[in-house]
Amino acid sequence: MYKIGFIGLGIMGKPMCKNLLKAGYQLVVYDLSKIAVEELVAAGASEGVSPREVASQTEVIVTMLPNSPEVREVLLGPGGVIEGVRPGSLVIDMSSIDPLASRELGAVLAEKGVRMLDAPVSGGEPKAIDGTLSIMVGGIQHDFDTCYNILRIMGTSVVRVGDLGAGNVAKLANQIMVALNIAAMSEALVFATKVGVDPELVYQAIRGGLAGSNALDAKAPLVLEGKFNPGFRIKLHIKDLANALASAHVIGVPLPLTAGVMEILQALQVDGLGDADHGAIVRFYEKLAKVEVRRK
């Protein structure tokens, strides 16, 4: 059983970190937050003082950051994971960031004998800590197959989508879909409030048919109850609508559904709701019909 070291323990990282421990992987953790560390070593983790000290202790590492500023700093700045990393060592960057990126760091890895698989996840902090996530794999196949026990015990889907970055495009993908889908339930459902007709029944009424989603039964009857504390915060669902429409506009291929769900996104953002859960897309509708969804 491989020894793991963990950089990142956020709303994701720190549930993901523990079902690892539940599994009964020995792992190794870093953060910024020293009450997260402190939480994870209660666990039975162990403390790495720097990303360069828990890659010279481990034989996989797995990071789960904002962005690709972060992971490029973690893995290749002062003090990262290049400088401790052994020849042969598997990098795991579940991270949401610009696939670009992650064929870039996978190859100044690469020089120094080192893996890396790209392996972004979907689901949120509930199956974060149930450990149902979706995981969407890139790199060669003999490291997936490798490390494929271990993401299993962190999501019960686990999919190899093809070479390192092309889990990030699944990811980015599965983003902007997401929003879309967010935003037609939020038009829909501020559409039937305002007409006068019940939410709650034109929910129940529509989610078996063509309709229905994922989405929709995970955020409609949080709408409904009017919560919006994060499952995934805004500000990070526009991170990945950016790294989106940037690799959209270097290959040449027009997103204009997401470009106006970017600026939905960006608009309560600037409302201060940066933080709040994605479903609250629908505060934007709101707002502009001036009424509110809410179960009666």
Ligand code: NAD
Given for the second form:
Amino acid sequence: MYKIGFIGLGIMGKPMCKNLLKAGYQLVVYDLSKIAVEELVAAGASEGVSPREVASQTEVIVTMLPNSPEVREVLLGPGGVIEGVRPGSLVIDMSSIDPLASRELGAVLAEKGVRMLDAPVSGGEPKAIDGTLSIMVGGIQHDFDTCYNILRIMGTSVVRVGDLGAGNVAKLANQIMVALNIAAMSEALVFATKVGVDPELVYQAIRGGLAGSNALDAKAPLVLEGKFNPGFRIKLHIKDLANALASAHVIGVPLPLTAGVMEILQALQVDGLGDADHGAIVRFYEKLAKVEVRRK
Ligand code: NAD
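Next up, the form predicted in complex with the named molecule. The previous block was the form predicted on its own.
Whole complex next, starting from this chain.
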């Protein structure tokens, strides 16, 4: 069994670590938050004082951080993984970041004989707790095979999508579709409510047809209850759509609908809802139409 380093113990990283500990892996953990580290140490992990220390004590290093700049800092910055890592080790970055950044970071690590997978996840905190995440992996087949058992502890669906960066391409595709689905649901339910039809019954009537989706089933009940605590924060979705728009524009792909939803998310953030769940997209439409989509 590999000894695993885990850096980034937030909403997602913490339960993912706990599942690895339960499965019998030895963990060395690091986070800027002392409280998060203490919680994991109490659950059986040992503490590394820096990413360098974590890397020097482990063969597989997992990162679960907010975005590309944090992953770059932890891997290549002062006291970073690159200063302590041994040749032959493997870095699995499970954060959702810009795919072009994954490739750049992988190339720098490769010069030190260190391999890298990008393995972002979908499913949110409940699935991180249950160990039932969907994991989208980029990297060479051999490294995927080496890490498969570790990833299967954290997720039920573990799919290699292609070479390094491909995992984050799949994740951005996922985030585009989720954002557009929630916006479409919001537009439709605000319309139905203002016409005077019960939105709960509209949801029940259409969920089994072509408009039905996991996004609809996850978000419509929360919208009908008026529950907008995260979940997946609006500010994180802004980060993902910014990465999608930036990488699409570099290769000459216009994303007109994504750009539209991005502006809705920006407006909600200005309105103080950056830390609300992305289901709060409905609040933008509600304000425009002066109606609230709620269970009667
Ligand atoms: P979070 O903000 O809860 O956790 C991030 C952790 O990283 C924090 O504990 C923070 O202290 C730590 N951190 C930040 N910079 C650091 C540094 N330089 N060194 C060490 N630690 C550092 O975020 P999260 O919700 O756990 O999300 C993590 C990633 O997973 C993001 O890329 C997010 O987009 C993705 N994701 C989140 C969800 C979700 O529902 N929350 C779902 C799927 C994917």
